[in-house]
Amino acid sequence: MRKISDYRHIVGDAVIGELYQKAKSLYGKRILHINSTFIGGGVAEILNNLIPLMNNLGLDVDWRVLHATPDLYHLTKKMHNGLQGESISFTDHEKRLYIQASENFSVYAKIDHDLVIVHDPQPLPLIDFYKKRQPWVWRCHIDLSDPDMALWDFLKGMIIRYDLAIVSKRDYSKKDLAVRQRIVAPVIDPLTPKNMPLSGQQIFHYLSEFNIPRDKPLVTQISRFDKWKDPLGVIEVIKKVKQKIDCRLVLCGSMAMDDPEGVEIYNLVNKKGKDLIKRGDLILLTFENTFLVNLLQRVSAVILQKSIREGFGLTVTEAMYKEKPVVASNVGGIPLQITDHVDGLLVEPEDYQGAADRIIELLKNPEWGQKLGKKAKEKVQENFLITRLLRDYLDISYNEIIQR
């Protein structure tokens, strides 16, 4: 289990000392995080890393997962799509099923903490089934800039009971939401198996284990098989790249428990990319393996993130930390991370040719990619490591529990 002191050599003593001092005022206070899945996706990953470190600081922090059925996951996936701009129909029956899941959870999940932090829409209704004796915070990791308005109005009726809403980018804050709002960007943990350094021997071992050849440069996108990540568009981009320079595409994405569309999108990708697969120029991977992600981000020539909508995009952060050149869509939280032509390259999501041209430039000029990668790591070191998120949550907890 990692400790706060393990990060000294990365962030320095001043940062570590500040965290210990901020934690003092919260000793004896109990904090609870609630989300919808313990594995798969960025939220579960952040909580898996964040909560042990908060406890190592001397706090009392707990994590509970909403017990959900496949029916609920289908509904909340529809809601996720609606919040990211898709026009959806959400029936009264579906609303009852959605709310019922939180009511069922409340029957056996006791909440008597000093602060409750609810992540994303899935557990949002919980606040209606408890006697509110403490501050409640809603942490939304989704792009809220252009939601389906009927869905947003329905959810607002629950959000207004919360004391604070946290979003990842200023553009996601909502003027029509009568709740205090705060901006907190997500982060990565540099000491997890996904981000820690790999030796040459480890790289050789995992290349062999996962049967990943390196006779051609690798272009990799790591993300869920999700339409918002546009894996079908990625295939179109690589076809354009291969007209100029030979390379191999790797699409690696886990099947998150709360994403029922994953198998459907994977099957579409498999069908669209069948010719590339047959020639060995498209590798599809669905392993839930953090070492594999680490490996791919380190051995690839270019990392691609061709999202249509993106709450933040931690796979971009991970690749930047590994000093890799990233070509990514200019959407959501990605331009918070990448300054175009300084520490990465941005393209518009519909510009397939533009994305292909940027990849071709990097494959032909790897020295340029190395310069971008060096700047990228510096950006992540300064802004997007877990110690900064710890500080943010300590400040939020202090403000909500002590100063309210």
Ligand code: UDP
The other form holds:
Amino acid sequence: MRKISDYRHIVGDAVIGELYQKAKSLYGKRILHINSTFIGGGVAEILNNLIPLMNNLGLDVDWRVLHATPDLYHLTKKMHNGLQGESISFTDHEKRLYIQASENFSVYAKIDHDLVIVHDPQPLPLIDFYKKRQPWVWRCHIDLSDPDMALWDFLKGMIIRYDLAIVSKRDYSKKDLAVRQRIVAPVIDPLTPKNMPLSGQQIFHYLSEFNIPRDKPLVTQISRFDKWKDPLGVIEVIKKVKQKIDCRLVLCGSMAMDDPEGVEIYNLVNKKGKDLIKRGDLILLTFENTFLVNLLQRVSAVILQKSIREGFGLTVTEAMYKEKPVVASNVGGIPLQITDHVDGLLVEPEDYQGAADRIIELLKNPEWGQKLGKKAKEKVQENFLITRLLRDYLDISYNEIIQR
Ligand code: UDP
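What does the same protein look like in the form predicted in complex with the ligand, given that the last one was the form predicted alone?
What follows is the whole complex; the chain from before opens it.
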């Protein structure tokens, strides 16, 4: 298990020393994180990495996962879509089902912690089923800039009971929400199997284990099969690229447990990419493997993230940290990470030709890609490593538990 001191050689002693100092006043304080899945997607990724390190700093941090059913996942996916701007409607039955999941959880899970942090909308109603004796924080990882208004109003009725709401970007904070709000950008962990350096020998080994050919440059998008990640658009883009220069597309997306639309989108991708698949020019990978993600982000010539909406986009951060040129949509959290033509390339999500042109340029001029990649790593090193998130959570915990 990783320890805080393992990060000294990456971020330096001053950063690590500050974390130890900040943790002192929180020794023994009990913090609970609650979300809706332990695997798949950015939130599970962050909690898996964050929680052991907070415990290593001397706090007592627990993680519980909402007991969810496929019905609930359908509903909360719809909610996710609604928060990201799709117009949706909820029946009273659906609202009851949503609230019921939290009520059921409350019968099984005792909460006597000093601070409760609830992630995203799925477990949001929990606050109504506990005697509230401690501060509760709602951490939203979704782009809230243009939500379905009826849905937002419904959720606001619950959020308003929370002590603090955390969003990933200034544009996501809400003027009409009468709760203190704080901006905290997500991060990656440089020492996990997903991000740690791989030796030449390991790369060789995993390439053959996962059966990834390298006779052509790889252009890769790593994302859940989700309409907001626009995998069908990615296929359009690659078809345009291939008119000018040969390459192979890899779409890697494990199925997140709380994302019921994955299979449906995967089938559409399979259908649309049929000819490319037949010629071996589209590889679809659907199993969860962190080494595979690491490998693909290292061996690809270009990493693509053609999202239509993107709360933050950890896949972008991960690739940037590996010094890869990333071509990504100018939406949500992506421009927070990429400065266009400095440490990556931004395109508008509907500009398929623009995305194809950027990829073609990078495939023709790999030295340019290397330059962008070097700058990209510096950006992540400076802003988006887990030690920064640990500091943010220590500050939030101090403010909420000690100073309240
Ligand atoms: N991921 C993965 N395997 C996959 C697809 C995605 O491990 O096949 C990981 C990816 O590396 C990243 C996270 O899932 O750490 C996705 O986070 P992001 O913020 O990009 O998108 P989200 O899924 O949360 O919308």
